[in-house]
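Given next, in C-alpha cells, is a single chain: the form predicted on its own.
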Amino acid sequence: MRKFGIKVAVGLLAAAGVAIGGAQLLTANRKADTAASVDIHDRRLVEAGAYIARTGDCVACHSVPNGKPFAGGLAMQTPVGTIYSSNITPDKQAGIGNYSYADFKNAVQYGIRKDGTPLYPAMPYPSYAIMPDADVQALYAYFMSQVEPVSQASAASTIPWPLNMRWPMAWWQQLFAGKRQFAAPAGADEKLVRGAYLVEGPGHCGACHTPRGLAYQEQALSMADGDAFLSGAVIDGWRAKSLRGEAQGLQSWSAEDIGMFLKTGRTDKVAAFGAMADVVEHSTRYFTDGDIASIAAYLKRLPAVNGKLAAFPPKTDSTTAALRDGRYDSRGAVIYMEQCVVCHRADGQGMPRIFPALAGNSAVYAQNPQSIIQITLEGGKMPANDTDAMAFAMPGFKHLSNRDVTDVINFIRTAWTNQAPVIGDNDVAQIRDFLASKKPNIVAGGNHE
C-alpha cells in the first residue's frame, strides 16, 4: 500500500512537471517574434495611437474614478474573485516604462506580461489579437510618449490559491485565445467591414456582451465562431444586453438610435448605466462620426439569436390610464407612484434625454433582470457628453425591502407595453448580497483590504 502511495505521488509530481513545463513552452512559443523599433516621438504615429487608445477603451478599465489615467486599480468582479486592472503608464517601476515594443505587443495581443506571466482574460487580448501591427505600434508610441507616468503599484487579485496560479493560463490561452486574424464578413462593403473590425477588435464588445463558458472563455469571438457572439452576458452584476436583432436585443433600435447612444450615452428612451456609462464617457463619445455609423450599421446587420423571440406581439397600454385615474391595482403600482412617477411619469415615457423611459426600454424588459435590480438598488449616473449640458443621476433605493423592490420591478417589467417575466425576492436578495460583497477600487498602493 505504501509503495502504491509513493507511485501515485511520483506520478502526480511527474504530471505537474509536464503541465508546468508545457505551459512554459507554450508561453515561449506564443511570444511575438518582432525586432521592430517604434519612433515614439513621431507626431503622426502618436496622434493615431491616441485615437486607437480611445477605440480600445483602455482608460476606462485602467483608471478609477478620481484616479490618475491608466494607473490601474479598477476592481473587476469575477466568479472566483476580484481582479484589479494594472498600471499601464510608462512609469519604469510600477508601469510599463521598461517595455520594449515586443513586450508591449505580447501583452496587448497575446496576454503575456514582460516577465512571462500569462494575463487573465479580463484583459481583452483575444479581441486585440486581430489589430494590425501598425495600430499596435501607434498605440505603443502614444503610451510611451504622451501618458503621464504614475508610481502606483498594481494590486494582487483576491482569487484564492490554487485558482490564482498563473501557469495554467498558458493552457487556457492555447485552447481559447489562439493567434488569429480579422476576417471581413462575406459580401460586406467598406463601412460594414470597418464596423465589424471595431466591434470584434479594439472595441472588444464581445468581452462584455458574449456569454462566457465554464473556463471563462468567450463562447464566440466573431459571428463565424457561432451564434453566441454578442448574444448578451452578465458582467459585474450587470446584464450586458444582447446586441443581436431580437426583441430583447437591438430589434427595436434604429441605426440612428445606436449611433446616438454611442456618441452621448442617451437616446430619447434609454440612458447608459454601469460599465457602459464609462465606455461612452471615455471611449465611444470620441469616435469619429464615420466609425460610429460603421458600428451601428454592422450591429443592425446581425440577426436574432436562434430560438430567441424576434419581436414582441402587440400589446395595448392600459397602465397609463389606470395610473392617471388613481386605480393602483397592485402593490408595485402603489410603490411606483410613491417613488418613481415624478421622473418616469404615469405613461412610463420619462423625459427624452433627461429621465429614461421605462416603457419600451430594452434594459427594463430584458429576459435577465440583473441590470434593473442593480440600478434600482444602487442608482446610476449618466455619462458626460458633448451634446447634453447636464448629466443626471438616479438615487439608489437600497432602503426599500426586497419585497418592495420585487413588487415595483415586476410592475415596471409588465406595465404599459412591456412584456418581461416577473422576478422573485431571491433575485433581489442575490444582487443585494453581490453589491455588499464587491471589493472597492484602489486609488493608491497595492492593498485591497
Second form
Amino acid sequence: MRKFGIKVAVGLLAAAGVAIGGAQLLTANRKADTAASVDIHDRRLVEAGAYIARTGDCVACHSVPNGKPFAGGLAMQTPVGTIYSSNITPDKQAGIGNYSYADFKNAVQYGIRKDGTPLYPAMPYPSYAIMPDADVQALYAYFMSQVEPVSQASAASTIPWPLNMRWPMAWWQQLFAGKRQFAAPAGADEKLVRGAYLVEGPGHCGACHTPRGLAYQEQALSMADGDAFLSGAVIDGWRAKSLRGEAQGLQSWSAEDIGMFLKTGRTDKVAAFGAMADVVEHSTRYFTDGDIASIAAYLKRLPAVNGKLAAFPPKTDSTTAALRDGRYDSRGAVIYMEQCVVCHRADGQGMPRIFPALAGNSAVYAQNPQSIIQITLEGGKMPANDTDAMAFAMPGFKHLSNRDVTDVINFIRTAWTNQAPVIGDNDVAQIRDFLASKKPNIVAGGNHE
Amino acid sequence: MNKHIRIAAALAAALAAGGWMVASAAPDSASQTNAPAAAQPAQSGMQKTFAVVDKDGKRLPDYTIPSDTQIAREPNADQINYGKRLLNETRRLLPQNTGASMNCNSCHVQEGKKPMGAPYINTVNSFPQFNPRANRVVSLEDRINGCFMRSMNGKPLAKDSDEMKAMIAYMKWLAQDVPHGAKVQIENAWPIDTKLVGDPVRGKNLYAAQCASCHGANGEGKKDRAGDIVFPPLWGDESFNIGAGLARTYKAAAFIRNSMPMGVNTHGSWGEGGVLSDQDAVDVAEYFTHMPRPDFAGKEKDFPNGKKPKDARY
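Compare with the form predicted on its own: the form predicted in complex with the partner chain:
Full complex below, order starting with the chain above.
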C-alpha cells in the first residue's frame, strides 16, 4: 500500500514537472525573435502610434477614472478574485520603461511579460496578434516617447493560491492563442477589409462581444473561426450585445446608426453605457470617419447567428395609448409612470440625443437582461463627445426593491413593440449582489484592500 | 497533441482562468430560471424617510415618501390617480385652463416628491395660509388656481370641480397620515442668498452651456413625438407669465440650484445637480426670467400692502 502511495506521489510530481517545465518551454518557443530597433523619436511613427493606441483602446483598461493615463489599476472582477490592469507607462520600475521592442511585441501580441510570465487573457493579445509589425512598432514609439511615466506599481490580483499560478496560462496560450495572421474576408473590398481588421484586431470587439468557452477562450476570433464570433456575451455584469445581423443584434441598426454611435456614443434611439461608454469616450470618437464607416460596413455585413431570430415579427404598440389614457394595467406600468416616464416618455421613444428610447432599443430587448438590470440599479452616463454639448446620465434606482425593479423591467421589455422574455426578481438580486461585491479600482498608489 | 494532453492542459488553464468563465456564465444561467417572487425574499426598498414635527415642535412618527403602487389600496384610488395624471399631464388634459406649455409637475419635480424640487408633501397641511402677495388667507383651491393663472398662464378651475378635488386628493394621499399643522422636514428649495447680484451676460453663457440642450437655444422648450411637453418653454408666448413665482430671479434660482440641470448624474431623484453654484443659479435665473413672456392681467391687485419683493417682474 505504502509503495503504491509513493508511486502515486512520484507520478504526480513527474506530471507536475512535465506540466510546469513544458509550460516554460512553450513560453520560450512562443516569444518573438525580433532584433528590430524602433526610432521612438520618429514623429510620424509616434503620431501613427498614438492613433493605433486609440484603435486598440489601450487607455480604457489601463487607466481608472481620475487616474493618470495608462497607469493601470482598473479592477476586473472574477469570482475567484479581482485582477488589476497593469501600469504600461514608460516608468522604468513600475511600468514598461525597460522593455525592448521585442519585449513589447511579446507582451502585446503574445501575452508574455518581460520576465517570461504569461499574461491573463483579460489582455486581448489573441486579437492584437494579427497587427502588422509596422503598427506594433509605431505603438512602441508612442508609448515610449509620448506617454508620461507614472511610478505607480501594478497591483497584485486578489486571486488566492493555487488559482493564481501563472504557468498554466502557457498551456492556455498554446491551445487558444496561437500565432495567426489576419485573413481578409472573401470577396471583401478595401473598406470591408479595413473594417474586418479593426474589429478583429486592434479594436478587439470580440473580447467583450464574443462568448467565452470553458477555459475563458473566445469561442471564435473571426467569422472564419466560427459562428460564435461577436454573437454577444456577458462581461462584468454587462450584456455585451450581439453585433450580428439578427433581431436582438444589429439588425435594426443602419450603418449610419453604427457610425453615429461609435463617433458620439448615441443615436436618436440609444446611448452607450457601461464599458462601451468608455470605449467611445476614449477611443472610437477619435477614429477617422473612414475607419468608422469601414467598421459600420463590416458589422452590417455580418449575418444572423445560426438559429437566432433574424427579425422580430411585427407587433402593434398598444402601450402608448394605454399610458396616455391613464390605463396602467400592471404594477410595472404604475412604477414606469412614477419613475421613468418623465425622461423615457409614454411612447417609450425618449428624447433624441438626450434620453434614450426604451421602445425598440436593442439594449432593452436583449435576450439576457444583465445590462438593463445593472443600468436600472446603478444608472449610467453617456460618453462625452465632440457633437453634443452635454453628456446625460441616468440616476440609479437601487433604492427600489427587487420586486419593483423586476416589475418595471418586465413592463419595459414587453411594452410598445418590444418582445423580450420576462425576468425574475432573483435575476435582479444576483446583479445587486454582484455590484455589492465589486472591488474598487486602484487610484494612484492606493492599496486595494 | 493527443486528446488527453489537450484535456489536461485545458483543465490546468481553466484552473487559472476558470473564474472568468464562471463570471460570464453565472448571470447567463440566472436569466433562464424564472423563480416565482416568493422563492426569494424580495429586498425591501429604501424609500426616503423624513422627520415630522408638529406646530409645537414635538417630534411625530417619521414620514416615508409613498410609492405610487400604494395608491391602489386607497378607497378613492381612481380619484387619486386622476389627480396624479392632471398634475403630470396638465397641458394635455386641461387645455382650457392652461395657456402655457407647462405641466404642474414641470416644476413640482417627480410628482411633488423630490426634496428641493417644490414638493407637495406639506401642501395639504399648510393651507389655509396667509399669502403676502394677496395679503389675505387663501385656501388650497385658491393657491392651485393661482398656479393656473400665473405659472400656467391660464384660467382657474371651479373650486368644486372633479379636477380640483382629484388634485387635492393626490396631495392628501401624498401627505399620508401627517396631521394638519405638522410639517414633514423636507425643504421646498435651496435657500438661495438673495444678496447675490445676478449677471445676465454670464447667465446667458451658462444657459447656452447647461440649459439650451433641453430647453432650446431660444427658450422654446421641447416636446416629445406625441406632442407632450418634456422640457417647458422658459420664455416666449408659451411660457409662464410675469406673475409666476418662477418669473422672480431668486425664486427661480432657488429651484434651479438643486434641481437643474436634470439627467447629468447617476445619483439624485432625477440625476440632477452638482453643476451650478449659487452664483451660477442666480445668474442664469436673472437671464431667463427677464426674457419676454406673457403679461399677467391681475398684477395690479398683487401686494396691496406695498411690500413688493425686489425681484418681482412688475
